[in-house]
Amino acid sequence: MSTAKTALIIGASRGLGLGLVKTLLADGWQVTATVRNPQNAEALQALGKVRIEKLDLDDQQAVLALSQQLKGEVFDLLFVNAGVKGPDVQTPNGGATMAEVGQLFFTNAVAPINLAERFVGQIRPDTGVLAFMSSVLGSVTMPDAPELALYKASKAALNSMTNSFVTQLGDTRLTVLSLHPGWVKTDMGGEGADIDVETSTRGLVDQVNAFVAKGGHHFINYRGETIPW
């Protein structure tokens, strides 16, 4: 009998991390998702079998405890969800001030690479997916939604940041994905969105399964799609 594949999902309380756990289970994986707050995990705790961790992703300490926590286990996928839409203007001339600039890029390009940096060895050899969701925001050719203008900086640079980890990994065949979830109906994306959760969840999910063992980075969508860096 094969064993469930295994995976940890970061930031997993609402939105695309809650459902990327919820199709992960129906696909019969087994989870590990984390929250910063477990006081907020009702969503999550109501999906069933799931275990639960703290993290704050931009606390380092918090990471190596969870590190220690998960210490000896091996992950199918990481998938880092964690990210925050920061404030609502293009420059610091705009109102933002430093310490919120500062904040929205080490929260969506730093902190997922020194979590991928402290779990990278417990991705599987050879059939291990490791995932951070991107944003074709991120796609510095496709120049939209100058409102935007610090959340898409912020994608790119952890696009950017992803490439640079990718390029120290050496021999090792692990694959890779920046995905774009598409625009979803989340508190992030807003009700006018073009699809829900679970169509996006769905399809990220088909995805991992579709780039296993490819080796190598690349940028899609949920649908497979490439998109241009």
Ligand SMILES: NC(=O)c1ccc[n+]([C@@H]2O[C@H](COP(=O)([O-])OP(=O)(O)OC[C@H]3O[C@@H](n4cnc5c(N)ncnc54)[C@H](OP(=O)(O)O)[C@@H]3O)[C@@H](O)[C@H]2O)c1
The other form holds:
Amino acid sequence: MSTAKTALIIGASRGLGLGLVKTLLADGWQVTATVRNPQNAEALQALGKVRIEKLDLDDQQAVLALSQQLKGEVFDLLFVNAGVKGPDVQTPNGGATMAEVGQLFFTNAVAPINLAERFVGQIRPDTGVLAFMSSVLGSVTMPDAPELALYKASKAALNSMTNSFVTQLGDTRLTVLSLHPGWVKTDMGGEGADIDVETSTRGLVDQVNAFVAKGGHHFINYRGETIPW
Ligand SMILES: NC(=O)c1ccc[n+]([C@@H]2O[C@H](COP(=O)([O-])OP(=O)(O)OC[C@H]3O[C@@H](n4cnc5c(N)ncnc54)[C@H](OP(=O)(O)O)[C@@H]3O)[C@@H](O)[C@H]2O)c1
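Please give the other form, namely the form predicted in complex with the named molecule, since only the form predicted on its own has been shown so far.
The complete assembly is shown below, putting the previous chain first.
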């Protein structure tokens, strides 16, 4: 008898996180998913057999508490999906405050790595996958969307933080993915985006499966195409 694979999805109240849970459940995975506001988890609850935990990714005490609570559990996949777009105006003199910029970089780049540090010991040795929701906009020579300069830099920072994290892991066969989901119709992506959530998350889960036991750190999109750093 084969046992179900286990996943921990961070940031699953809506959009791509919710879609990832849906796709994984359809594939027979056992899923634990976090939301920062359990009152806002109806859509997740409606998916059925998913364990829901409360977590604001920015709250370091809460990250520690969750890691204690889930101590002893092993995950085939840890997917840090939560992220924010940041201030409305992101051009140099657009008036973004220090607090807004700090919040953006903390949530998108620093907090995901802090969480990964806490949970890396609970990812299945040899075959486990650690995935971060990056973006092609984090590719440093990408000319698109200069109006999202701060968001783009926050995803470049996430990729860089991930690189430092992986380097410090030393000898490991853990596979680490920095994933671009495509331009997706969500609250963040908007209605004019290229693809729907289901297309993106189907592709993302396919890539997670394809990269099992490969090791290393890869920056790819939902179709498995490599993106230049
Ligand atoms: N949509 C796209 O086209 C696109 C393209 C490239 C990359 N991405 C990335 O994909 C990820 C998901 O984006 P999306 O399009 O699904 O965006 P979304 O619809 O705005 O959803 C964002 C999700 O992140 C959660 N979140 C934000 N800050 C959090 C925090 N501090 N702690 C815990 N959860 C938090 C939100 O929870 P609440 O409901 O509580 O706010 C929500 O579940 C993000 O990292 C985004 O940067 C998206």
